[in-house]
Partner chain sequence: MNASKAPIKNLKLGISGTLDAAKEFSDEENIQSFTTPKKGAALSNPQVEETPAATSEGDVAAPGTNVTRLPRPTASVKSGKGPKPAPTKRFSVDLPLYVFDQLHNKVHATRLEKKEIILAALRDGGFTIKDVDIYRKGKANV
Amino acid sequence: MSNPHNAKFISFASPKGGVGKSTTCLAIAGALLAAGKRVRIIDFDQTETINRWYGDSDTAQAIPNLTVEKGPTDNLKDYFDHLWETATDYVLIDLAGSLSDVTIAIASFATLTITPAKVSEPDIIEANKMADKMHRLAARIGKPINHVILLNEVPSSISNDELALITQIDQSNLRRFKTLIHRRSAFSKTFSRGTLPHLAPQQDPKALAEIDAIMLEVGSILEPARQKAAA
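Chain above, on its own, the form predicted alone: structure?
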């Protein structure tokens, strides 16, 4: 069943910290807001990175059509039942860096789950663990899932070892976005200045082009998922 308002839920999940979950979440939020969408971010991460970013910045709080809240620690079923019935446009969920049952359940609830990862073996190993847990749960409950790896903080010059790792990913069962997100100051400025790449006074065209390319890939995933849910 589709939710009453056709809201789309995107979660950002990885068992490993420091992979860029919050940065990716905010970059995508900025692209959606720039496109005139309403965005609600729910921060379940124990570090509360996005919740603190929003609460400590007048600039962030002044962004139209954006709301940020801390996810609850109990009564999750009631919370998500209410969210399912009332949410509009886009709900972005920044999850805790863990493989807990709660994290996996919320990630599997989402229309799309994105696992950011650097081009490094430890990050990919953890991304694979996330994918395995989600697919196992999906098999038990009979719900298809969309889980995609996003390679980010990619250096401007990719080594042969990094190229080999990307090839290994493509030959595995892991699904990844074809677009790579490179290491750019536009992303770090999100936290120091309280703005978002698409809404910043001085924009980085290369950063925006990468985010826009990701959004095209996201759209191609979400639309078939919406059609299946409606059916």
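Moving from the form predicted alone to the form predicted together with its partner chain:
No partners, no molecules, just the chain.
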């Protein structure tokens, strides 16, 4: 199912808050912008983290090819229909930290849904719940859903318990990005300074390398989706 302008919709969704949806969304937005892409971010989170990030920062508003808007709270079906028909380039959708009908609706047409999670039992349980819903939604709507877990805020010194959790994920049928995003100041600076890792004046090569590796994985997911749509 291809939209008229071949836009790529990437949603960031988790039933749990505080897992890094907005941070990841902005990190990926920065990588796309640095690659010369146009990015539209729609913030559906009631906390308006990204909307506030953009509105409060002259630095953020000066980033070319980036637009940020707040998602509506009513007439959602009309909004999604219109979005599907008119969107171009990359549309990143940051969702609230809860499982709602909006999460489900967006996942039903998104090219990719990313669920960030820390390497902790509560985050992984919720990511698993999300994966389960996506699996059942895919069966219901009769089309595959690209849902991938992104492990982030991984400490530099990983414990045996955390390794065991990652092993459990890998032994399950959960799909995750192979790249781990570690806890780095480059990511927290997104909010404290209004910059994006890829566009910051002082860049952290290790952070950029991790995001670039994620982007390669994202590309390999989006590309087959585009080819299928063209077929």
